[in-house]
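First comes one chain, alone, set out as structure tokens in the form predicted alone.
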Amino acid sequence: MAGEMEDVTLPRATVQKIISEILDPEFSFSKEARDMLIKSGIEFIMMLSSMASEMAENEAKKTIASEHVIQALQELEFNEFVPFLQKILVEFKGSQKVKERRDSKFKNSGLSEEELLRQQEELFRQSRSKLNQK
């Protein structure tokens, strides 16, 4: 497992993009500083994952849920992250409900996927026809 951990990294380009978006243009960030930031990020993710896993295990759960991550952040005394993450979680759950409603609308239509695609193609054909007539 130790050999595996050495292979774990964060995408340098993504980290550099985040740094560039945050950093004032007059400042630069050395390669060594970026690499330290990546290593720190990996360590933070490992600590948080381990603590969240422990939280899930304490509840006899086999899946780490977002609530376990929030509990882990609190346990690790990173309380300042919690309100932001709870807001993101509410937004995510809201978007999932919209997706579920849309998906169930099609599932409850009683039509096969092929029939729905055929109807969609017909609508596209009609739209192109109307557009070409103008």
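Keep in mind the model is a prediction, meaning the values are calculated, not measured. What we label the rigid core is the largest C-alpha set whose atoms superpose within 1.5 Å from one form to the other. Residue numbers count along the first chain shown, from 1. First, how it differs from the form predicted in complex with the partner chain.
- Comparing the forms between these two forms, the C-alpha position of Asp24 differs by less than 2 angstroms, with the core used for superposition.
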Contents of the next structure:
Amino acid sequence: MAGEMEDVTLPRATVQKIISEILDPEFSFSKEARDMLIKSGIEFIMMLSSMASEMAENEAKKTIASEHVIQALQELEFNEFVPFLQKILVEFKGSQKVKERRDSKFKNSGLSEEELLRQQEELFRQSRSKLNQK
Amino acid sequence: MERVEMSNEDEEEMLLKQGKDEGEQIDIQNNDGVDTLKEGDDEDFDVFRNVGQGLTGQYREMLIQYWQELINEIESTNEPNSKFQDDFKSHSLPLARIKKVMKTDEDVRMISAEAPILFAKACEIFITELTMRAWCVAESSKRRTLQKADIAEALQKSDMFDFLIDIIPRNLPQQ
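With the form predicted alone in hand, show me what the form predicted in complex with the partner chain looks like.
The next block holds the full complex; its first chain is the one shown before.
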């Protein structure tokens, strides 16, 4: 199990994207330095998840929830991160609701895909003919 | 996981209540190192007090400005098509990978659906911060390639990086 810890890393291209977003194009990291950056990111995640796990345990919860992540950041004195994460959370929860509404509409129709396609085509046809009547 | 019954707006209001207080007065200034953000009615607690820690002059200003821009984005995101709306969808770091990292800790058992998304964002911000700080070191030596030693030096300026002490060797010779 200990060996696995060495193997998990973040994709270089993705980290490079993050770097490029902030760094002016004429600056770049040496390969070694970028790998060090990746290692730091991994270590950050590990430290944060360890603390978040502790926060969950403090509430006798088995699942690490978003509030535990927030608490962990505060415990570790990364308070400045909190407002942005809260914003992400709000956006995420909002989109989840939209997704649920959309999914249930489809599932509850009880129609096969062919039937749905046929109905869709019918609707298009109707609206086309409405336009042509103008 | 609990189902959220509140409307989107109510939730946002609740979650951002703290943030909103900060938002209205947000104006991180370099007044003798004292930042002016306060959180609600509590005893003076400045959420952004660590921003730019250990840095001075233009470098400190740069960090403060970065965080200021992030805050501005939060505040301007009640309209659709905001930056944050896409952030959690096109989050860069792969969630499966993040979950894997988390699970290397045996104490970590179950993880809610949104937790990896928060980790991805936090990690992204952290990497960005470290990049900026390493840049400050390289730039002050008029170099354009950021080296391991620049990162090592950047880490020493703030205790927020203490947890990296085993990962990054300090006192690397400058190349």
